[in-house]
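Here you get one chain, nothing else, as structure tokens; it is the form predicted on its own.
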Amino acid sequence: MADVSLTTRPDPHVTATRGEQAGPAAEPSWDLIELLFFAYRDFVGDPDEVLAKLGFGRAHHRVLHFVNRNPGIKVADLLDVLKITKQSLGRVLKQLIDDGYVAQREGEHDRRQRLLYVTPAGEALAMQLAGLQTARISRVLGELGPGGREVVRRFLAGMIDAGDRDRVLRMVARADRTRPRRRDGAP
């Protein structure tokens, strides 16, 4: 399964990081765009590896972080966040239902809904995911310093399409105000 699909389409008022009008005469951002290939091999790679003894893959990952984040998701909300088709994400829930990672609810008001949560087992999977994650992160925002996580943020949800990006930054708000914190303090 792709990592991506998108079906939007570049847009063309976006300036290169030169203050240059980005467009066909243009210079592509080469440094930007191989960087952030390689930060996400990397990003991803430690998690990789985790999964990959579980015979799982990204598109598990993404699941898994999701349903975690976001007890109660329904499917349809879930393919929304994803993008992927129906079918994809079939597969992929089906394997982790199977092994005890998610369970599937009916909704309490409708029982067309199907409403996924996290096992206690997947819970200490996505947990441990996002650890291996959360460690690169700490140690470039200690070397950026005072102020960095903040440029990281905005930079981030300025890479996310502008008629998506108000809808992801409240579901990220929304999914931090309602998970419960562990005991030690760790997000």
The other form holds:
There are 2 protein chains.
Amino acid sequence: MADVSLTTRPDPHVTATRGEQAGPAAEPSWDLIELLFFAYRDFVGDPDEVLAKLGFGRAHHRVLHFVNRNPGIKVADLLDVLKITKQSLGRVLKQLIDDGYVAQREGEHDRRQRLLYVTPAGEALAMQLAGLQTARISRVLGELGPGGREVVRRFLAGMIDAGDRDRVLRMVARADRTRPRRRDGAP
Amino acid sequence: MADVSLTTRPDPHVTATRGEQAGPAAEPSWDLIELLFFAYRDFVGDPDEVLAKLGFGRAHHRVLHFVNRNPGIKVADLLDVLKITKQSLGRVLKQLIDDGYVAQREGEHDRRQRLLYVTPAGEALAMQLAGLQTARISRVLGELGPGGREVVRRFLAGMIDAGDRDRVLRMVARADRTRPRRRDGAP
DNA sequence: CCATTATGTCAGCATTATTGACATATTTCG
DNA sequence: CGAAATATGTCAATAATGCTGACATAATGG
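So that was the form predicted on its own. Now I'd like the form predicted in complex with the DNA, please.
Below, the chain from earlier opens the complete complex, with every other chain and molecule after it.
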């Protein structure tokens, strides 16, 4: 049974890849639809296990992740990224704060703002979770060979709604620069 | 602002792709982690809208999808694929049956079994939803150029837990053969 | 006949999301 | 200055989707 189709094969239904024209949809991409479902489920599965032991869920992960990646982010911007309501965010954010994984600080220019930062414990947890997901990704990219990473990146970026894509890519790029060197004014 | 990084660029943190060795996790793949999050959200977003108008949710989509792809599937096997409990499945399955999207039939050899099939309405809905997702996928694959599809496919397959991978790939391959020609004994 | 299997169902609970309404503090602007 | 707008927090109710545990029914199979 080993290793079916993890290697390249002719792939009968590559009918022509039919790029642009969104005609009457020849034949659904069943394989990619299903693989994406299973891949994403397992991709978030590893963090889920760790979080469950702390009494947290997937929602906590998302909040912790984006706060870690965007130190000093405003609550309003976080809501924008996550596309949830502030009531939904409030609950999980309160738990993360109460448990000492996230801290708030007043904005310097605008004291209404509660800028969000991860605590050292929060950063450690965020890095642990990201490490699990990165391990999975790295293993696969290693199997793909050179160039694979860029193809995957372009595929995922292209799958994002056009209206959001640039904002997301800007955020990814910005945070790429922000994280590496320990940011200045962390609490 | 347009089109950042949808084109290939040097990509600073490609540190060596560090394939196999799962050492102390050098630097997280922040970009792919986040892109996967946003890509999956939008990938399921299109069907979500259609389903909401019918009073259905994502859970209904998954059930309808796998029944459509695996006509005559046993309840137990569906539970295995979805990895949920029969109580959770029962709720959404009952709605799909009551609303005429899924039908049950007794197994021929084993009359305890309730084999699941989509009705014509169910097939139409499943195809509509798959069409939306396929349109998104096809557009991106068209932008990736030849070879992109296979890289993406291998990436997604590789992201699946090793223990499940073969089973999933076998299912994908089997259904690839099952669907195309109208199956024999559908209700 | 009896143990097992396949399925369904009742009851209760948790997580994560929603909407609507309102409260508080602060900034901004006329 | 004072009113309007903004940023955030919170209360209450509801929905979707998952869970556990317990039990019921029907059919299979030794």
